[in-house]
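In the block that follows, a single chain appears as structure tokens, in the form predicted alone.
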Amino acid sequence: MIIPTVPTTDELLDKGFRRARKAASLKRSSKIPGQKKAKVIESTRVQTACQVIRDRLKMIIQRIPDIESLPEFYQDYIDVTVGVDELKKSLGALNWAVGILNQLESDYMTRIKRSKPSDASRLRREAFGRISSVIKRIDGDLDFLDFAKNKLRNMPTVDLDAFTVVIAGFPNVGKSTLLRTLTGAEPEVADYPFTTKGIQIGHLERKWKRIQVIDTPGLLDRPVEDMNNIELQAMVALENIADVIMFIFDASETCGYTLESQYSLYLGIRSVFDIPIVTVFNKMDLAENVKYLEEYINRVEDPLKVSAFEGRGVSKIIKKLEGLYEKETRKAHDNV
């Protein structure tokens, strides 16, 4: 979601009043009867200032999409990043200011029109004071929207229609290496509010199939019962886009986590997500205690044994994902 540039209170007022002076200058050079000119000039300044400031606020409001109309993944993203309620509150404050500026423009245009020429300047100054007061009341809301703009500028572009595989597992089990090997290119790295490391997005394209692969380092890398609210919201958000979870075990334990700990995380992830899980034992080239390893390999269904670094066994993962893609496609077709 792209939020347009948000001006400060001073920038907004300066632009409105500067444009108002320019509009008034044009009126001064026009052929208007002397008794009417002062009132025309001052009413033009009020009208122009209100219009310029109001139009800028409306542009900001209109360019920010309705949060509730966005896919749930992006709603959760925005909520965790900046807070949906706070964003709505600030947009509501700008909308309030637009309404007040409408009233001020109408009120002071009428008052200046009915006033003596000698009172027109005083009424315009009074109107400018009221305009300034209104805009200063939304100073905090403009600051917040500018903050939101900076936080949301790198929102990841996720293809919500693509068949999506989310990679899960502890740190250093080879998730990023596997992603690069699968997609054949440097994946896009995007900031993600649920983790300080960001997510990585890659695409696997084979035989007219487009599979989106997402790695979430630092997110699904500890037992579910130890996750905080933000991490749990992240899991809910990813559940909205994930068609498959690919859980990676480090068969060598060189990641620093025992296979028992990894298996515990695997069970936690399986209990949360009601979607297919592809289980991959990576770093098989470094595994030494085969008997100990086989104990855990035998605990999971249809495990795949690979070495992402060497590229061994990766073709089996691709074949498995293609099969799941075709199964999902057939199911979607049957439901039409």
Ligand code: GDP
Contents of the next structure:
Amino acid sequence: MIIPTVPTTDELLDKGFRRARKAASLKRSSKIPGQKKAKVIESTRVQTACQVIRDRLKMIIQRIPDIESLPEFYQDYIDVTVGVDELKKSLGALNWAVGILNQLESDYMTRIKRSKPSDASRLRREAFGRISSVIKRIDGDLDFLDFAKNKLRNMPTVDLDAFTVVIAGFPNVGKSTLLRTLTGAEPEVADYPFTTKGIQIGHLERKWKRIQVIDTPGLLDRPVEDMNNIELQAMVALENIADVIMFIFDASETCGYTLESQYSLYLGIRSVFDIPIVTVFNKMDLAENVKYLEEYINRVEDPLKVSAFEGRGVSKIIKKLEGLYEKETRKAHDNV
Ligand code: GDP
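Let me have the form predicted together with guanosine-5'-diphosphate next, following on from the form predicted alone.
Every chain and every other molecule in the complex is listed next, the one we just looked at coming first.
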């Protein structure tokens, strides 16, 4: 989501008042009779200041898409990253300011019109004072929108229609190697809350099938019970788009985690995601010495033994994913 540049309070007021002075100086050189001129100049200043500031606020409001009309994944993403309620509250405050500026503009235009020429400049100063205080009241909201703009700048562009596989497993088990081997390309990288290297997205095209593979380093790579609520929410946002979890074990334990702790991470992930899990034992090329490996392999359903490094067993993963894809497509058709 692209939020337009958000000015600070001072920038906004500066711009409004500066443009107002310029607009008034054009009137100054016009041929309006002396008495009337002061009133025209001052009301032009009030009108221009209100319009310039209001247009800028409106432009920000209009360019931010309606959060509720976004797909659920993006709503969750925005909520975890900056907070949907805060975002709505700030947009509401901008809307409020637009309304007040409308009112101030018409009030002061009328008052200046009806005033003595000698009062026009005082009324204009009063109007400017009120414009300033309205804008100062939304200072925190402008700051927040600027923060949100920066936070949401590099949102992931996930394909919401593609069959999607989300990779999980401890750091260094070979998740990103596997992602690259499966998709045959450098993944796209975007921001994702609580990920250390951002979210990585790759695509696997097979005949008519398009499979999206996502890795979230820093999120699905540690015990679920260590996560706070907002981290869990970030993780669950993935469930909206995931059709399958692919859990990677490092069969060699060279990642630094024992098979026992990898197994308990596996159980944790399985308890959170209510979707099929494809279980992969990676680094089989290094695994000969791990005596008790078979015990763990036997604990999971349909384990796939691979070496992402050598590309061994990768075709079995693809076949498995294609099978699940077809199953899901059939299910979707049956439900029509
Ligand atoms: P991630 O943190 O889970 O994404 O792990 P990486 O993909 O960055 O891999 C961690 C390290 O393990 C890297 O040095 C990889 O080259 C290595 N690695 C990954 N898969 C294999 C494999 O199947 N065999 C071997 N020997 N090394 C692997």
